[in-house]
Amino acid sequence: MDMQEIPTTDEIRDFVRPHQVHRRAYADPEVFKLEMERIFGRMWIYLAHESQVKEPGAFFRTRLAQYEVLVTRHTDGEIYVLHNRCPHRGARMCMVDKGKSQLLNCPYHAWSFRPDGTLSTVPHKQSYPESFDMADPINHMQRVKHVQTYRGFIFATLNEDPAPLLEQLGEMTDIIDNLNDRAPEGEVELSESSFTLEYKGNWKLHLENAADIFHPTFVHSSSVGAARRAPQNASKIDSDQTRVMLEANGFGVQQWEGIQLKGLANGHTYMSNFYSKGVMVDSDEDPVMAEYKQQLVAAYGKEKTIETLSVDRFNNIIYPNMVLNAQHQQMRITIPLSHDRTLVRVQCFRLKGAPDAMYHRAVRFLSTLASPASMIFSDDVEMLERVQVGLDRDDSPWVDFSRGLDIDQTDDTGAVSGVASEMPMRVQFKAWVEMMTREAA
């Protein structure tokens, strides 16, 4: 079949078999418009955070599906997602990614709206006809009618009838409350250091990178030989933070058998914590971590402290475009630009009343893993790119992910855990051909 034809909903479905995913799911950009369509139209999808937008008139820009869409603070406090575009002829309205206004003004013919999207004024108004009407909804920039927060992330959906949003995080409002919880004063701020690459290659495959715990003893081999070169403790900048967060890429068997899989329902998933030395990890012999427990037991108490650092997970994947990580307060957001570019827009959170030392630690880590000087990120880029090459060519049409087949386990609410396996991919695989073949509510 050619790849231009828009794909059935029965080719949909053979795309993608127990053990193997047909190249043309990454590859057909007619598969990209359906996706677009029926995963990042219908489900929700997580937008910006309310740090971003505190005070009335502030504004961020982003993508929702296809769309470019500003997220926007109004004077009644209410949020608000909407087109990125002026009513009158089409134009784009704001080309800067963040900002604060209270008017929004279209550079064209200067039709100016407030935060909420109603228009505002028009220059000459009496040049327009009497049945003009600026009350009139077809001349306010286009909401977008579903937008909903959970402790301060802002999800929104196209889906004309969605599902509520905490049917579809299901479990992995675990994860964020475990951020929010971290905090003394019980909620995060995202940080203004952030970065934003793009890489040729699918969305997909970087949900998968973040879900493989095989390619790091390969792929970032001489980040880690260099690591472990290195004299311990040599570094007074960052306590060593960087040289064991190098060397723990350095995977074995013992990793390889030790970590542990998880894969949910809608696409979610997430491992266990491989960083378990230094700074890295939670210990009373560091001064920092010591201070922090401190104001973290005078806030929550004793027991809830310890139940909040011991949650100790990995790259929480929420599907399709997030993945957190609550105990370095790190997020990556996906957005896809087409079959085979994408975005990736990298950030860190502040925890409201720790101390400042666990905020620059975040950074840290934030640069360690994905800024574009990263010897980790960099490594991952060169992948995913090559992956993308070989897929779009037609050698060989399927992709194997059939590790782990025979042993992963699943309980009785449907969770899949596992060692050593593909099973990730395959968790994700599932949810994106249920939403690639649902009907439209």
Contents of the next structure:
Amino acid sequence: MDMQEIPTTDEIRDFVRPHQVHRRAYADPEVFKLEMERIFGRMWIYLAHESQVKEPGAFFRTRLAQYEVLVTRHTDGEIYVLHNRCPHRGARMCMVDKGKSQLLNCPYHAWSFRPDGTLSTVPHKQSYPESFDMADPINHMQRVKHVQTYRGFIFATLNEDPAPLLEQLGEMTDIIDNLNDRAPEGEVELSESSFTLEYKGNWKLHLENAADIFHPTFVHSSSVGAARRAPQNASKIDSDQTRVMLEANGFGVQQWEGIQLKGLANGHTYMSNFYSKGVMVDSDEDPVMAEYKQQLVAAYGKEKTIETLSVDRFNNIIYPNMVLNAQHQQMRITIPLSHDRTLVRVQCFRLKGAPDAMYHRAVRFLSTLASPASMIFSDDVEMLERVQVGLDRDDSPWVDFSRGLDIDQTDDTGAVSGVASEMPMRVQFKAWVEMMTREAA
Amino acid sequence: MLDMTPQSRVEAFLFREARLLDTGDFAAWLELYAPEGVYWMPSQPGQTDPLNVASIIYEDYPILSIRVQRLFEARALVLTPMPSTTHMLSNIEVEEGDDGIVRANCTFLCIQYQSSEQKTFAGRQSFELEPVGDSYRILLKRVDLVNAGGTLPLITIPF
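To complete the pair, please output the form predicted together with its partner chain; the form predicted alone was given just before.
Below: every chain and molecule of the assembly, starting with the one above.
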């Protein structure tokens, strides 16, 4: 097999052409190892939201590159990211996804640690040698050195000398701001419940799919058709939201040419919204929206409220692992496991101070879009898995991303605009090459 | 027809529901539900709130009917080829309430086979049934998966 060789920097550059990408970007385990080192190991990676670790002792378990980590809140209120590994004999420590404890205990020999990772106690201390130093970081749970929060979103990096977080996020901070600004109290909380789906495919396939305005008509035709034939406003429990959401995936030329796509530096992309009906839009006839808007006006004034609500964007993809939808308070996180296995964690936000019914709609959106029984995402997952099956075989080396190549517009800042285009995937791969070939700092 | 105790009448009704799902007669399955009937599959163990906590499925008859329509769509990718299933029910307990509503609960096991892959789902189902003639209509069916809260495989045909 020629695929076991670690690709050189020149080879990685050759994987990405203006309109094509080599299948090894998806199918080669050696490429995946480099991605863990150079993308997920060097860039700022979103890990958790502050509302998941509200109280001292609260922790949340997730992954950073190839490592399992705990995001913790220490007794002094500081947030830490710790490797989920006991420094004594190396045992994996925490076996649950979230919880709260003033001490983290290793069940093997009962070393116990504070939420900042420092060693609190060891049993039968008198049998340790004099040289054993409780304060020595080697005996502490290993900390990820660089952790930063932007308006509630916790990012960390394994990079010893990282570029500033805000530089990496670039303009995409505006959508995090917009999400928070949509809350009358200026803050959001992440939902307690979430869905975690695993698909047998490369992590990049999910980000491409989230930026792809062409597939819905075809991939989701079964639920679009069923929703179109169903009577309107028939459900007593969801104000017709599920049916409207399913129906909205029936894109035609109007959506293909009407949805505005934007590509930015560092692989970030976003698209304009395409929901135009029912409770999915801002309508004065909707009593929930009316009450919500009054609250926003009371908190921020009329001008700011109009400005906040006029941000009409659907998927905002913060490379390399976040898909954020501020307008509908949704978030999907891509967690790579191997070159052909990926977890997608899907959650929604509560706008603090907004009517309960707004949150109920966000919860309904989450279930409709991304539950394991979703009539939408299940077909996406099926398609991503079929793509991986094809890319794992060497029938042909290249995949095509040429659509829109001749009609995209690039402005002075380097931002690219397009419609009916696969530009977002090209923007993602441009950043991918930059990150994969950059010399370590 | 055999004389039936309330217990055996409920059992026969639940077995019929399972058979309709196994035979792909989803239209007849849907008609077991009352017009205001709800199918609820919580996402979390012990979940009590379907509005503030996401559910795997929380759908009343009109939304369920869209789900059933999709099961008949030839273009549903995840249903190509159509999975085949065996739904098994056991440990059935039945209680008749003073309000005339019959409450039943049971354990279930569902084997789903598709494209040379076999999946197993298991858990507990609980029902609120409204007596209609010799049979019932489903007011509420709740399905608690044994692995609720975990990383779940895709769910296509209901349990």
